[in-house]
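As structure tokens, one chain now follows by itself in the form predicted alone.
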Amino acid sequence: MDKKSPIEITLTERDDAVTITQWVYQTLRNAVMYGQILPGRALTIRELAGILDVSPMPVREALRQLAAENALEIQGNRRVMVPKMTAMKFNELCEARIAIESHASARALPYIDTVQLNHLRELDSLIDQAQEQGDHEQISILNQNFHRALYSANPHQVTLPLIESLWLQLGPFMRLATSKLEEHYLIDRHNEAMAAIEKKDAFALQLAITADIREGIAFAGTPELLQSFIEHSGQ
């Protein structure tokens, strides 16, 4: 992509009990997550505090924050980006996203009830009409709130941290590969993740899972696809 490419970074009302070094790093955050920033696109901190406003000293500190957490990379020149993406850790973070999403979803399992039930069924319908409208960043923030909002309903649950991170990492990439996602997303696994739910068959909601998280990926289904991916995208 074009390095100097426009930015849009979606910025939401500072609570006063939140302070400015907290906003800015949950919004700079929340734009690697959902994709707003884009492989390859290199910003300053001068530019990340134009755009939202602030002087250069929290975005600095929230940047140190995500670099931490592998999701932005601070280069010597002072510049920033989203880290570089290979073939073999493109995949080691998918598979680790199975693992724990698959096993998140099983302890959670217990703890839905029909209200959290249908709010996931509210959620696949607004993913559904963003699907139909083509607006790809709203089917990436959807489909992890369908996930979130899964998991979460476990109320002694401790993985969901974890799986942010992974989601953190390879945010920037998901949002390009939701232009895929009608070549390879055939089967709706949400509403297989339902039905397992509704019959609380742990096993059966552990396969859609798996196979919901495969399907988002397929468009990497070979090594040579996923390293022309990764070279389109910007790296």
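Moving on from the form predicted alone, kindly provide the form predicted in complex with a further copy of the same chain as a structure.
Keep in mind that what follows is only the chain, not its partners or any molecules around it.
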């Protein structure tokens, strides 16, 4: 069963209020996002079903859903795997993030009221705390929450699912990157974003978001890290 590289998936408690398919979906999604599944590693339904201790059926549905979100790739031989990364693709994903997220931030700005502003402030201070403690795991999660909260202020939001798809595709490689830039992430662009929000300055907000994204992944764009992406992707 473990002829190929073994898969270590962190299992969470299964809530009975949630369908098995949803639980499997979330579990696999996290495994992809946290880079627990090597890109290029072929996944089989029955193997995952065995690991997660469920029947193959929920796994099938979860895999198909993740494939539809571009988190997984269905090869012609109808095998499923985490897509391999290339330097160019990584760059395209980052630029796409910037284009869509800066747009989403500007579109959300008019809807931000004091309640949401306070929520953002709260997240911002939590990020500062995590930064002091050097908890990069937490920083990454809180940073996502910050962005999500910002875009979600728009009640007619339609781009968030697209953005989440991009996050999912970048996920495993972002983590690889952020673990190495610990000391580089100095400037807190969120403060700039907060200031722009308070001034209702859409352009400044877009600049802050763009800078935040670009700096968060800039060091992942160095040749040696990009090379390591490809090596990891090559299985």
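Keep in mind the model is a prediction, meaning the values are calculated, not measured. Positions refer to the first chain, counted from 1.
Seen as two rigid parts moving between these two forms, the chain keeps residue 99 and residue 137 on one side of the split.
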